[in-house]
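To begin, one chain is listed below as structure tokens, in the form predicted on its own.
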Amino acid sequence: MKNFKFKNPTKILFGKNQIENIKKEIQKDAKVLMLYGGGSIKKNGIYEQVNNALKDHDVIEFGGIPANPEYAVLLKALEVIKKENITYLLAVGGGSVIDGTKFLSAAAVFEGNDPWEILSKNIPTRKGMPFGTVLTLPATGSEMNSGAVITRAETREKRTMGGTGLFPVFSVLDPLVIHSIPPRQLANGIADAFTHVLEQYLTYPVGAYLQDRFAESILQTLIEVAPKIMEDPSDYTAASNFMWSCTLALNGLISQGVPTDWAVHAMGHELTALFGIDHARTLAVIAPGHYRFNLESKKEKLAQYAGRVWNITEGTTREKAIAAIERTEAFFNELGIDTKLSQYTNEYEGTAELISKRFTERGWLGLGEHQNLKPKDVEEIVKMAY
């Protein structure tokens, strides 16, 4: 196992009716900006619960943050923060709203002239404006980590950001919110969390036995609860295990002491930026080809994954590795997620070359756990996804 330092300062309020306790987590003299998305929280009761909890606080609202949080929309929220002298942010939503709030946390204290530099120059945020979250859609794990991804429509870009100052102060995880989530978004959440684990697990062995089993247990739990969640989102036991699995998949725990990949996400982000495809579905499109392309360097962990997670025990290491990739793709299909780019757009020709060109222009030296995947390799992987 590799050396590591680990600190996660986010306080979790998990379980039924925890939203009412946010009044104890935000200081009374704070001026709060509550951020949310398309307004579904006003239909499922969450909006009312949050407002009741904060009835004694000074709260201003900003709604309309879209899926794949849009930079131009966030700039409007930033204007509100400065005009109204906001001192505390509250994200009420899924990963997109939380990611957008992280950008605002950073931008609110940014001393440069152009907030886009936080993303384009990958400037880490050491201390941002404090914020909490009320999670409404399990998927990204953004409620307990310090990373974010922001989209800029005018340039068709999707960029990452982060820093130690961007952990939520607290996050409310109430599994009761699951019952109102549409099936497509539930499937996306399962696939997103599943792929988060694979990015930190399917690399190469370093003797991190406990970390491997943490990762495998999350994968096994997601596989077990997936059909239950899809059939009955009001199943509290399934919902609670689903929600906590999504959080643990990307709160930093399983990445400690092990190599991590993240090439699937890098390529997937480009598909979302170019075609507007749901983030989780871009991961399902890219992942099978990525693992096939890198089979030789990943076959030991793929075979381990085959045996421990999918109970595939017959065959050579290579054969088990290939079977694991096939079973993973089948799992995505069982969730109702297509795994070929041509199933989402007819304009896929030239996509691989364009993504490769973008990576070259950004000066990326290499992707993957070995940092050895060059833009030409990315081109081949994306073509495998057609």
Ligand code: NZQ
The other form holds:
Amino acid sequence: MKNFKFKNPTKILFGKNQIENIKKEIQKDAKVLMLYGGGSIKKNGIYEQVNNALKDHDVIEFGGIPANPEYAVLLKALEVIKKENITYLLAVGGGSVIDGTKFLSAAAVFEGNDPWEILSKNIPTRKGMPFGTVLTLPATGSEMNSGAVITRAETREKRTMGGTGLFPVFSVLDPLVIHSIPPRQLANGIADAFTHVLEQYLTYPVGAYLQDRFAESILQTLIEVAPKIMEDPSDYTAASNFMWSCTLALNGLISQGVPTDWAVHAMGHELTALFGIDHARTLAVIAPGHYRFNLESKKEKLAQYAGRVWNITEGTTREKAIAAIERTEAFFNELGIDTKLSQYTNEYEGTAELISKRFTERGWLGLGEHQNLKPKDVEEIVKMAY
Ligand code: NZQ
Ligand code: ZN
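Form predicted on its own done, so how does the form predicted together with 5,6-dihydroxy-NADP (NZQ) look?
Now the full complex is given, and it begins with the chain already shown.
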């Protein structure tokens, strides 16, 4: 196991009707900006619950943050923060609203002239404006981590940011919110969390037995609850296990002391930026080819995953590894997720070269757990996804 330092300061309020408790988490003298997305919270009662909880606080709101939070929209929210002397942010939504709020938390205290530099120059935020979250869609883990991904339509870019100052102060995880999530987003949530675990687990063995078993148990739980939650999102047992699995998949716990990959996400973000494909679906498109391309360096962990998670025990290490990749792709398909780029767009020719060129221009030296994947390899992997 590698050395590590681990700190995750986010307080979790988990369970039924926890939304009302946010009033105790936000200081009475705070000037709060409540941020939300396209309006789902107004249909499912969450908006009302949040407003009731904060009726004795000074709150104004900013709605309309789109999926894949758009920089131009966030700049408008930033103006509100400055004009209204906001001191506290409250994100009520899925990964997009929470990530948008993280950008605002950073931008509100940013001393440079151009807040895009937080993303383009990857400037870490050590202390942002404090914010809490009410999670409405289990998927990204953004509710308990310090990263964010922001889209800029103008330049067709999707860039990452983060810093130790961008953990939410608190996050409400009430599984009752899941009942109104449409099937497409439920499938996305399962596939995203599943791939988060794979990115931190399918590397090479370092003798981190516990981290491996944490990872495998999250994968097994997601596999167990997937059909139940797709069938009935108001099944509370399935919903609570789904929600907590998604959070633990990307709150830092399972990555301590082990190598991590994240190449699937890096390539996937480009597919969202270029074609607007849902985040989770880009991962399902890239992952099978990525694991096939890197079979040699990943085969031990792939075979372990085959046996422990999918009960594939026959064959050589290599055969088990290949079978596990096939089973993973089938799992995405069972969720109703297509795993080929050509199923999402007819204009895929040239995508691999374009993504590889973008990575070269950004000066990326290498992707993957060995940092040895060059832009040329990225080109091959993306072509395998056509
Ligand atoms: O906008 P509204 O109207 O609220 O509708 C949303 C949106 O259309 C809807 N929704 C959310 N909760 C709902 C609901 N509909 C009904 N009932 C509810 N309870 O779902 C749609 C998608 O929401 P979004 O927030 O975009 O989805 P998700 O949580 O999957 O977030 C995706 C974004 O997070 C980034 C992705 O790149 C993408 O931009 N990620 C963030 C990460 C992080 N910060 O750690 C890691 C991830 O790998 C990912 O990159
Ligand atoms: Zn993801």
